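As structure tokens, one chain now follows by itself in the form predicted on its own.
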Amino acid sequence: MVRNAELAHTTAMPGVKQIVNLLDDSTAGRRHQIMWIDGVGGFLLCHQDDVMIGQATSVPTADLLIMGDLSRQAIAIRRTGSDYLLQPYQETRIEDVKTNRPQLLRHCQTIAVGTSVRLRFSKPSPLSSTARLDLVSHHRWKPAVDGVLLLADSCIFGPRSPSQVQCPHWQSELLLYKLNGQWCFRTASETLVDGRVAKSPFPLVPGMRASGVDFSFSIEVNS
């Protein structure tokens, strides 16, 4: 288990903010929003700029939980502007290079934590600062989802690259973005939200169900 002194350690890097003890503002044990996209999968929507990643335990001590052999607080990721900075708290390798200090993450890098947990970090769109985390080892997220979206300004769901979530059978894109402090969806096609016609943009509401000509999704709140 990581010691408090280690968690409180700060390391300066040019052009980025210092890492602080992210457990001070941790949302461990919070209720998560999950976007279930029919025919595509489930994605945890992570709204905060600082996240702690660690082992799934009966008493959570991290924001993002993995069912695997790693510390209860294994690594932290901070978003500052369009950049993402990783702070390791246990043995960590980025692209098979061991690191024990903060590192800027780049698109399509593989992060190995502990002896067996492997994650892929991706930030596919130059038009959006939202990044995605996927488990590429045999482990699972808790709750069980296909990936985690580290939401920034917007997130693209659509049939083509560079969408954060590719939906091959869709004809057009669905955009999730912030409008006056509220997360909203925008799409070019007519959309039903909870059985009623919704004018685009329409707000993200926990428990909602939305469908269009070629897509459907729901927002679940999972504790």
Given for the second form:
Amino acid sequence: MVRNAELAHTTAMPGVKQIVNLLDDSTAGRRHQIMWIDGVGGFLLCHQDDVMIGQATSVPTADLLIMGDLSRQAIAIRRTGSDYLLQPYQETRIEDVKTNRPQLLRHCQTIAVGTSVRLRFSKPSPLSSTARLDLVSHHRWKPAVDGVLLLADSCIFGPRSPSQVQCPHWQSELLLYKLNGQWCFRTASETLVDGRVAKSPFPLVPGMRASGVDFSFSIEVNS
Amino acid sequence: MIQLLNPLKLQPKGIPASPAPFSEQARTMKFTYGTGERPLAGYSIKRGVGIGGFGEVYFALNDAGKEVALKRIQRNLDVEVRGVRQCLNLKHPNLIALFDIQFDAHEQGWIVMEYVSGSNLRDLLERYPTGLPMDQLCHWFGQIVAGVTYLHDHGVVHRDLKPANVFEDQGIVKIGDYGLSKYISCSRRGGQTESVGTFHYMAPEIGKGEYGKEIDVYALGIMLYEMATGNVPFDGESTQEIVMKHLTADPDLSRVSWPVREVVARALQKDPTARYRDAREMVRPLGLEIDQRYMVTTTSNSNLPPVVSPVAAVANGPSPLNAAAVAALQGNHHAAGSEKITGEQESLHYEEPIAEALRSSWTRVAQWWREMPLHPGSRAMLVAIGIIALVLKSAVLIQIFVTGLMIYVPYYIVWCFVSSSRSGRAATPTVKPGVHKQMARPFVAPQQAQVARPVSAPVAPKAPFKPLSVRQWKAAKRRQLGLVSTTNSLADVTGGWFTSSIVLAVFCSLVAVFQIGTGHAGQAQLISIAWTAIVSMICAWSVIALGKRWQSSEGDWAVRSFIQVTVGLGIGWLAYVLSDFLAVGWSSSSGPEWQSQFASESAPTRRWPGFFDAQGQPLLPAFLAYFPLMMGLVHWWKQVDPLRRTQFSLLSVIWSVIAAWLVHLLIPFPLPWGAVVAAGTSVAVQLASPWLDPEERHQLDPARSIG
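Can you return the structure of this protein in the form predicted in complex with the partner chain rather than the form predicted on its own?
Now the complete complex, all chains and molecules, led by this one.
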């Protein structure tokens, strides 16, 4: 009932029709990939253009789940081109300003959802539209990862800024990119994929393990 | 007997195990196991976290979904397992918990422990290359010391304390790697054959095989220095150079401010017996305390945010003074249960009403001035305008003041007699004014009264640490000021000269504008203003230089006044030379009062015929008499003292003008230029002189600071 009321309120606002469909198109329960990078952290890879963020429950009702005091479907984020639009479904503040209508997200903005959950939205690289979501409050993603990558066209992992994921001890960058609809990666160093020497580009395959001179990571499917 | 405990080495997330403290030393991490592998039954590995000298550390989930860190023991299996068993049941929120020891199918040992998802202190230090803010420093250091104190009290020396071994999870600081610890033995302190750890944090006696608690105190001192400055105190190109510095060099304490400096200085003593005997002593100067449950709590002069009400805080203190404070805060004077206090309250009722009205009005005006949302530059300009107006009308104002004083003094004497007869005793003969103040206001300020706030654990009401009184604080600060190098002092002095010159330029420009506005801006007036600006600058420069020389001690006022008189002679001579050079026309630039003085036979100037010529122009003796007296009558060094009460005091400016006026009464000097020199000097030196950390003043014990 509450959700219906929220919907009615939201649809009453001009220019919100498109984003409301997110609820209907919710990818709740969709299987995500997690990139576990040794010595760096774990990152949830979101390939879709729109994601619903909500409370982690035994029956998931959102794409990205947070173990915190927020609605099961709290906010939605839709990517349009290189922009990200936030639609709140419960009390939400962007940079401490309350909002109840779609808002364009900017680099390094803090999103407060409900009473205590706080997220930071960042789009660190001008060369890539991929954005990153981090929990800045003392809450956790489910599954427990260090951040969420909203993959657009490419994503940079490297020792220097601006990278979506900074890997301080790497000597060179690793680039994730889309090639003919398939996510691949490439790096300057010699790479072993599942223990075998391979040549670039390397397709990103669930269950794979890749390692180079100074890096190693695995792709796991979150079930 | 010394027993080596298991080396449990948890590396920070994203930071390789490096013997150096700086993570830029890249190190290739090759993990044996990848995501999804289950080398240990019941645990599924997610990713590698780090690799240390003693094994690999993984982030893993057990079959129930519990997040853990798994450490694979790669060498010294028996020794390490024995050591971890000794530590398995240590429980403290500031220590990473050890859960279990398990063996895989290949008899490989694994340590199951708490997974910490947050960053470590090394990461934080890299974000703050010049040192952490004080609140962050206290937050981290207090909790680190709490954990180390717990270890020490349980007979364990950490032996490898360093920023990379300290993590933060959900706001709680946690120490890892305490598996490298050793039992403290009363009989022996050596016995370890292998020297491991990070050289930057390694105490000098480790080379001799001594592993007492003091090596942790030393490492804490190094960490504190690094947290305060962003750098370790002893660094070098090679390991030998670093070790040699630990053995012989003294840390550069000038980079560390008080009170951190005193903690670092004692913790980094080369002689272990000269260091803190107990780690918990290290946090007391920072306003923290480790309580009996090994929790860090804040004391009254802490920078950490307060949570306990002033009344509750004061109530913890059993002293009668504190009890009276509680009563005063609660508005229940009888609760204090002290007849003397009641008498003091009564005496307040009989406070002289005019003085009380003036004081309260002044307080309100001062408060309004402090709270007025104005830029400091605008404030200075307003003050300058006010001073100019005062100076130009000083003759009238002083007449009003003297008249008022003549009326008030007899009135006050009568009032004293009347009030004492009404109250049946002398007004306040037995009560010190300071106590009046104590009772008249809630002297335990909210922030100062906060105590017993645990940072990471339950509340423990306790306030054993006594904050400094104003006198103690000043003494400590003066000692610090005495340690300032000559180069830094010189830089301060030249900076002060520069700033004072700018202030005087603005000040004298305003005087000129004022003169133009009043239609008196002839050539003679403008030349006089230029003379005033330059002479004021000479005075200000002299005062700033002397003040810097004298800032490290209270000094004897008589000696200092004499030196100022001597300097005043020089200023007088320069002022005369300048006056002669500029050909200042004092008769035409001064007001009609000055000119009229020469018309009368009883004029004051006639008392000093050798000081003035027939046209009223002051001669060299007049300069040599006026300026030494003006310099000697005012305690200028107090206006440039870094420990002065407020950075800018209007009262000081007024007193400087009054002093100039008093000198003028004795040695007439062209009006109003003598007073303008005094006012300009006072404004310039106060605005140009440094003023030390006002925040520290708020941490003082208010009850002890009164009087």
